[in-house]
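Only one chain is given next, in structure tokens, and it is the form predicted on its own.
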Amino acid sequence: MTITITAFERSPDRGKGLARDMRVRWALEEVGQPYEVRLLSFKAMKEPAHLALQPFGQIPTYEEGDLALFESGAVVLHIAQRHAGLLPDDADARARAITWMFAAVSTMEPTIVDREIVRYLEGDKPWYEERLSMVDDRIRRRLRDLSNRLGDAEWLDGAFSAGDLEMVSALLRARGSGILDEYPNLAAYVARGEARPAYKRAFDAQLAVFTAASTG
């Protein structure tokens, strides 16, 4: 059965690989599963056909036969559980990898995304600078804790896993702030993720959509 995912027709990240379909693309590339992409406009994302798949009108969605999923974390977990390559065979190591997936999407990423909300939606408020400073401090605390845990290891828990895929994806969102560079081992960790052939294929595929939309 053909796997079909949805993605932005015109991604607001301008081809930087931050849109959440990137994680699903990356996971599918890691496990060697072909897939098709259905591109959606912002208008189409709010129409009944898409809302039947994603009740909040977001991307990505995942369809395979009668199965339809939404939420990129859930989709990546499904891919990792169904296909070899993203979760260890050992039950305890598998559980730890899944724990890191949840840590990435529940503990790390919301703090980083909060900074984006402050910058884009609250920049005209009189308390903007103070609020941004507080958010940056929270990000630094999270990064410090993760940096201490990672140490000089290559990946979070032995071999690369879906936990690393999600964590690298979350940390990429902090790169533009410059804060990530304050933690050299985390910056190097992210660079290792980007250097994986599967990541490069996924990134190039997402970038090609943006490039086509920009020149079309």
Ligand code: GTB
The other form holds:
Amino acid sequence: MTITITAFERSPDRGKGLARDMRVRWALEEVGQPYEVRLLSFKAMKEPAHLALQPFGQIPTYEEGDLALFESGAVVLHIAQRHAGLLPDDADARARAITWMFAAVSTMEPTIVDREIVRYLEGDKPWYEERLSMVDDRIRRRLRDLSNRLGDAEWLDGAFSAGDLEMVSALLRARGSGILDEYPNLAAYVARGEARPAYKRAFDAQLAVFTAASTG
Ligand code: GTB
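For comparison with the form predicted on its own, would you give the structure of this protein in the form predicted in complex with the named molecule?
Every chain and every other molecule in the complex is listed next, the one we just looked at coming first.
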């Protein structure tokens, strides 16, 4: 059955692979499933046809036959549960890998996204510098704890899993701040994720969309 996902027609990150279709692309590449992409303008994302698939008018979505899903984390979990390669067979190890997926999106990423909100939407406020510094400290606390847990391990819990896919993706959003590099083992962990052939294929595919939109 054909898998179709949605992505930005022109990503605001200019092809840096930070939009969340990247995680779904990466997961599909890891498990070797081909997929098609429907590109959407910002206008189309808010129209009824897309809202029927994604109630908040966002990308990505996932369609496979009669199944339509939204929320990139749920989509990655679905892919990981249906196909070998992203979750361990052992039930306890599988539960731990899923725990890391949730840790990435609900414990790590919100703080990192907070920083983007402060930078892009609150730069003109008199309390901007103070708030940015508070948010940066919160990010540092999360990164410090994760860094301590990872230690010198290659991945978070044994072999690479969907938990690492989500965690590396969340951490990538912090890299532009320079804070990630304060934790060399986390910077190396992210680099290991980016070095995976599946990551590279997914990255190149989303970059090609941005390049075509910019030159076309
Ligand atoms: N929880 C949802 C999920 O995981 O699927 C969140 C989806 C989401 O945030 N989608 C964003 C979107 O559609 C794109 S990925 N935004 C348009 C809108 O809400 O109207 C988030 C994103 C956007 C831009 C960058 N960037 O430029 O670096 C990075 C990440």
